[in-house]
Each structure stands twice: as C-alpha cells, then as structure tokens.
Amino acid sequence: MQQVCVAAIQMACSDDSQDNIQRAMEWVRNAAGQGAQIILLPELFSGPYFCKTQQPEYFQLAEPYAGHSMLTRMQSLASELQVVLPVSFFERAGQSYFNSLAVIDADGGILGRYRKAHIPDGPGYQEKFYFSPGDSGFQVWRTRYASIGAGICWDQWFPEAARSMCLQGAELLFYPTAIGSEPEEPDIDSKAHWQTVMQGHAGANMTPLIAANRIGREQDAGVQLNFYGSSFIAGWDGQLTAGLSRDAEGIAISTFDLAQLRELRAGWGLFRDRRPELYQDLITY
C-alpha cells in the first residue's frame, strides 16, 4: 500500500490579500489536521478575481516568483506541517506577467513552477489582457507523497493537457480554479459541464483529480461574477468520491491506494494500446 491524503479547500476570496492568505493559511491547517498531506487552493486566492475586467493598476498585485512574498509564507506553513502545496500566485518576469503556479514540497523547499497554458478570453475572464501564455509546458513533480501534475482553471478543459502529465507519469492532477457565472449570458450553469470533463480526466486517464474553486459574488466596474464553488475530488474511474457545495467554504478529502492505482492503470493496458503515430491530426489542425 502507498496510500496518499489530498484535500481541497473552496473559499471566498476578498480585497484584502493578507486577510485572503491568512486564512488560507488557517483552511491548509484545519485539513492538515484531518490528514492531508497534498492541498490545494483555489486559483489566484489571495486576491479577488481580478481579470474581469482589465485595469491596468492590477499588475500591481504580481511579484517575481523568486523570493515572492506569499510563497514564502506558504513554504514555512508547508515546512511547518510537512504537507505537500501547489499554490496559484500573480507573477512577474521581466516585462511578463503570468498565472502561475509553484508546488511546494513537504519540506517547505519549491520544486519547480508552472505557467499555465490556456490563456481565456471573454466577457467577465479577461485573462489575455493580464497574462503572457505559459512557456513552462506541462510538467510533473515528485513530491514527498506523489508524483504530481498540475494546470490552472482553463486549462482543465482541455484533455491533452491531463493526458500529457499522465504521460509523465503523474499520479495525481491538480486543478486550482476560478470560475461562475457568464456575465452577458445569466442563463448558462457551466458547473455540471466543468465538473464533467475533469471527471473524464480523470476516467481516461485512470488518475485521481483535485479541483478546487471559490465562491462567493465579486464585482468590478460593473461586471458580477458569482463562483460556483463545487470543488471536488475524482477517483481513478472518475466517479466523486468528495465535493463541496456552490456556496459554503469548506474542505474535500479523499485518500487513495498509489500502489493499487498503478497496478490498476497497467492491467487496463489504456497506456499500453496507445497509437500516437496516429494522432497526428491533434499537432497539425
């Protein structure tokens, strides 16, 4: 057995960053406590969301990733509880600027960072305006606990992202997000459908998946975002085993079997009967 705790957290995120952080902080201890050893936050938590519009005096709010001030809170916290983070920050690089993410292993050291790939732009996520497309590419982690993977929001709608870190022999996949309501389009509930492709992740790729969003209604210069919350956890099937509700803070938890998982995945043969070379399609349209 090689079992393996991992957590969730759903919050509501304010203006307020260091209040955003502090309870962030709080949240990673109080599922700590309940066993997690790899927990997630939701995408960008220590800020509102700010690309609902573009407002240039929000570049403010990035940092390089060296030294940057959030993440070396995280790694004491990580170091402290000897839990495994992946944490979605605002980076600067240069004359860029990148949604980001840096995975902090166990004992508070960052293993490597990742910028995420799938830039979205639309009424009410406005994300071009304020991110650089990630150069990073897709990448895995060995952490004290696992060998992870990790995308950002947009990216989780993507099936090519999830199969690549498979590949690179992710155990877990890893999925910090902010998402909710359509502005100009108040009839449309992507949650079902958001949690359906990751579900399918999940399933194809017979690898647990870990989804964690915010909640709460957030406005700026007019336009209202309302997060729908739901994070959840699937299984190696894609089946739910942990989920949270649209509108309350909280903390999903699941523990799963790596050993029994790899034996799993290599009995359904589903890497083994691969055909890249007829996928050529998926790099040329």
Given for the second form:
2 protein chains.
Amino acid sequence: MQQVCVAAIQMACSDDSQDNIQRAMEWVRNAAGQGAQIILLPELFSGPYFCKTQQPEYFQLAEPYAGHSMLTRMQSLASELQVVLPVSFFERAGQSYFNSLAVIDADGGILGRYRKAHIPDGPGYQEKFYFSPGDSGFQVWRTRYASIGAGICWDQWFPEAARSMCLQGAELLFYPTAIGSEPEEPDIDSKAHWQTVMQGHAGANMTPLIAANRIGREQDAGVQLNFYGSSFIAGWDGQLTAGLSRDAEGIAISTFDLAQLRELRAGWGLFRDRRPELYQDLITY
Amino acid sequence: MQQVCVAAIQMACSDDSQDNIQRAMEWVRNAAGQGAQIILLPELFSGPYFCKTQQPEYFQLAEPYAGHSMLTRMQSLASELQVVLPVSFFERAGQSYFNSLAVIDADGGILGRYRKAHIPDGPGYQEKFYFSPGDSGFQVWRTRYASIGAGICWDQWFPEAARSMCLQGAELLFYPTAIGSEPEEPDIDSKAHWQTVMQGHAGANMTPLIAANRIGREQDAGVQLNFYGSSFIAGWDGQLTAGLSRDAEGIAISTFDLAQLRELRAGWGLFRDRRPELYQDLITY
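Same protein, the form predicted in complex with a further copy of the same chain this time rather than the form predicted alone?
Following is the full complex, with the preceding chain placed first.
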C-alpha cells in the first residue's frame, strides 16, 4: 500500500489579491486538516481572471519566479503543514510573460516550474494577448508523496499533455483551471465536455486526475464570465471519485493507493501495447 | 448543412459463420431502412470471439483480403443499399495473420484496409497469439458520405490512434469491438471505463465516435466471456447521442451535421493550439 490523499480547492476570486491569498491559505489549512497531502488551488487564484479582455495594465500582476511574493508565502504554508502545493502564478521573465505553475514540496522547497503550453484565445478567454506559449515542456516532479504532473487549464483538453506526463511517470495529474460561460455564445455550456475530456485522460492513462476550478461571476469592461466550478477528482477508470457544485466554494478530496494503481496499469497492458512507431502524425499539425 | 446518419449494430455471434453473416446483413438492411448511411458491425462478427483461448485450429478462420468471401457479400450489400460499411475480418497474409478492417464505399468498392495496431493480451483476450501487430498505420478514407477513420477494439483505448485519424481529417471515428467480462477477475466490469475513454476521444477531438460491441455468453475450453454490449455513439462534446443495453441486439443511430462540426472544431481552437514540438515523448515508450 502507498496511499496518498489529494484535494482540489474550489473558490471565488476577487480583485483583492491579499484577500484571495488569505482565503486560499485557509482552504489549504482546511484540506490539510482533512488529511490531504497534495492540495490543488485554481488557476491564477490570487487575482481576477483578467484575460476576459485585452488590457495592458494587467501585465503589472506578473512577478518573476525567483522570490515571487505569493509563492514565498505558500512555501511557508507547505512547510508548516507538510503538504505538497502545485501553485499557479503569473510569471514575468525578462520581456516575456507566462501562465506558470510552481510545485512546492512538503518541506517548502520548490521542485520546479511548468509554463502553460497550450494558450487559448476566444471571446472572454484572451490568453494569447497575455501569455507566451510555454517553453518548459511537460514535467513530472517526485514530491514527498507521489510523482506528479501538472497542466494548466487549456492544457487539460489535450491528450498529448496527459500522456506525456504519464509516460514520464506521473502517478497523479493536476489541472488548475479557470473556465466558465462563453460570453458570446450563451447557449454553450462546456462543463460536461470539459469533465469528459479529462475523465478520458484519467481512464486512458489509468491515472487519477484532479481539477480545481473557480466559481463566481466576474465582469470587466463589458465582458462577463460565470465560472462553473464543478471541480472534481477522477479515478483510474475515469469515473468521478469526488466532485463539487457549480456555485459553492469547497474541497473535493480522494485517497488513492499508488502501488495498487501501478499494478492495475501494468496488468491492463495499455502502456505495454503502445505503438510509438505509428504515432508520427502526432508530432505534426 | 452536410448531414450524415450513422449506425452501430449490436449482435450476438455464434459458431455458425453463415448464420452470423446472414443476420448481420439483415441488421444492415434494417439500419439502412432507418436512414443510416454508414453502418458499423462488431469486431469479427462472422464468428465466435475465438481469442478466448490459444488454439491453432482457429487460424483456419482467416482468409486473404483479396476475394475474401464475406467481404464480397458485404460489397454487394453496400452497393445495393448505397451504404458505407467498415467491416472487421480475420486476414491471412502470407504467413501472417491480422485483425483487419476493410472500408466498403456506397458503390460497393473497397477503399482500403486497416490492420489493428494495438493487440491486447490477457486472460480471455489472447490476441497476441493470433494477430501480428498491424503494419498499416492509422488511416482515413473519403467515403461517399464522410471522411472516416476506424480503429479496432483495443485501439479504442489509445488517444494516439484517435488523434492520428482526426489529424488526417477523419470526421467520424468507428470502433468495432468485442469486449466483456474478465474471466479471472470477476469483480472488474470495464464497461464504464471503456465508454469513458472513447467519450474522451470524441470530446478531445470534437469528432463523433461510433462503437459497436457484441453481446452474449461465449464459452470455449473452460473460458467463458460475457460480452457487455453497450454499443454507443458519442457526439462532438463526448456526450452519448445513442446507446444500447448490455444484453439485447439492436441498432444505435445518430445524425450529425459535418459542416457544423467543422466550424465548431475550428472555433474552439483545440487543433490550432496544439504544440507538436512538445510532443516528442509520445513517439517513445
């Protein structure tokens, strides 16, 4: 047995950065109190989802990775609670800006950084205006409790990202998210589509997947988004083991036996039977 | 508008090949009578699922692709009904044997052949004893009604296969199947896992997916399998548009507007935002 308890935190995020961070830290304490060892916060939780519109002043929200003020606070919290925190942050790097994630181990040390590879662009989700496409590639970190991979929001739609992390040995996949309504297409509700695609990654890789989304209505310069929450955890067979509502803050929490999952994966044979020599099309458009 | 009506046929298969083929042809007539233009039969429907055990006499069931007796009959039927038939068959090729599929266009001509790439192996599913791993690569055919891709059973677990066909322009994905119980692990029911992984392919590629499974109990040399049917069709968002039960023969049928789906895919941007230069891990183990 190699049990690990994971949690996704679902919260609303306001324009008040200090308040967001304070509340996020309280949620982390709450989850740790329930036994969670790896705790995921939503994408860019320390501010509003500013990509609703294209406004240059929002670049001021970015900070360099080294010495990042919010990450430093999260490192202290991780060390105090002995928990692993994959933390989403807005990174300034020279003249470039990335939608990034740092993995803080249970001793408070940072294991590394991932830069979001897949950048969306559409009404209400103007990310190509703010973020360069990530250059870090997909990564897996050996934390105290498990080897984990993490993608960021739009990455969650790409089977390639999940497979790449699992091929590198990820035992759990984490996806911080900010997704909700489509402001110019009110008839589209992508919640089921969004969940199903990630459940597919979990099932195809026989690897649990944890997704944390924000809730609430955010409005800016005439563009309004309603974030639909629905944070969830999917097990090795793609079925939900925990899930939250569309409109309440909370914690989704599940426990997995990594040793049992390793045996299940090997016995089912999906990785054994891959045919990499037939996958050349995947590295093309 | 570019509407196309697709169907999956779910049936039981006995040791009587002529009866299986006769009944399959009746189901195809039935589906065509309901308006289906592309009709999928289950994997290896013309016989029992002989891979339950390892018995060399079953190699006698294979025939060469050219002039294959069952395919010839299906060509006549396709031409008569003006329907497209992706047809699973056991192929003998020189000294090799493949689990193959021929795509018969609505004029009765064969557009080409696919050889199953991913070969399972486990209690009750001894396919590595019978089939060489397919050498054809994943293929897409321009039929009269749509450009289609097809995988065969175990292929359906691999995101790489679905993605490869969609990158080549597949507008619909077809998966003939023979899956059911696990004879040495009676507690495992893979039905939800099986559906979820394919729903994930449909959603991730925003491409409808049609899966046809057999039903019934088959027993051979002490090994018994209960095929769980549950044939289904998933739409562009991965949600089911049609589905059958675990234990009754029948037809799942759905209609899609390929022009609308093309616009949805482009507007959502999943193919635009791929990062092939970051996917090198996928062409390795």
